[in-house]
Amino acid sequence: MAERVLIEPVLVVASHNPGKVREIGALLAPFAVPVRSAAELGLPEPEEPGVTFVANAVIKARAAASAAALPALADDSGLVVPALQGRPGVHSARWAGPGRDFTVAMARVQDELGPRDRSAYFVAALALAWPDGHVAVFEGRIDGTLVWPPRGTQGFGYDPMFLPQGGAETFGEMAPEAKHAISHRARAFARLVTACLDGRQHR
């Protein structure tokens, strides 16, 4: 999984999650990289049997790169709660059920956590895959605390209940640009930029 500079004119964002596609598109915007989402291209969603964020990100990126014959960037991310033995972790989206209702998922975290330690962290693994099978992987993490009730309507997923360390606003209350400056995804993306986007034209 060595580094390779992205020179192709189009990048597929291997996700059917509109919030995730929006965030990744915003992070890529300064680098003049046109993006197409997997949903936009009608690509199927692969099964994610991996037990780590990296494994699932690689599965999604390779599947999209192969199907689209273009480089593909996949994100696998989630909320890790040490007091819940790391859950929901790689199953963060599944806790939201088939309808992806994160109101339900957040309530489940709250119910299972009870009075225990409320520290938590978000992890993001980004996998950039090419059609020839080459993959580069980058990880990011941000620590924080879980609040209840959830606050704010920005972001997506568990954002309204996650208060980043040292912050006064949850990810759900922050303006998108403020979240993009500090998030787990932004930290992973900064590593990707250094390795694979160095030298691309900035807008």
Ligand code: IMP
Contents of the next structure:
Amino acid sequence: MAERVLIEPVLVVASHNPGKVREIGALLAPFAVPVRSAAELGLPEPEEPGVTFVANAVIKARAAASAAALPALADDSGLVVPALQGRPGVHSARWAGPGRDFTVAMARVQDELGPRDRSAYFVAALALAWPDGHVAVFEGRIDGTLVWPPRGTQGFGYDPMFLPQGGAETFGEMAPEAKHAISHRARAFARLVTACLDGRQHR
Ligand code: IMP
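Given the form predicted on its own above, produce the structure of the same protein in the form predicted together with the ligand.
Once more the chain from above appears, this time first in line as the rest of the complex follows.
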């Protein structure tokens, strides 16, 4: 079945994470889709009780679409470390503690990992929800290796310790455009563009 095409003039980015809002805004920049962030609209930050990235993305997108009466795009994403049984996974943000300190979160990954296999991947689930409850979901993934110590000051979250497969620079060292060309979020976004933004005017 063909996905529903986004024809509304404004899209809410259902996130209170400035790093994510910035990246999603950059990904949407080539399309004629003005965005408003959940924080700008004063929308509450919903709990994320889901056990999967998809479940959490759908919860956040539906809550924002219904509160704002506009279509809303949510991203639930995180770092998955197979040697840690998939953790931090859907708890990636929580590992940074109430102060959202990713130096702490990265050190915890490093401590728990010890000498085990350093393979890891980022996952992004994007959910686009409409006020009538309709929702479309798209996923993307990028594989890589965890480095220690962390390198670079670009990006956000676990970027400084993530070296994408075949690359020489961590996400923290890469220029934002280089990360956007290959990231989990960009891959999920490419699928969303094909399904729901097809035909929107390019700037
Ligand atoms: P949530 O989706 O709001 O639960 O938070 C996801 C968390 O995963 C973020 O706060 C980051 O810690 C981490 N994360 C997701 N995407 C990225 C990324 O592109 N780079 C670095 N960390 C990320």
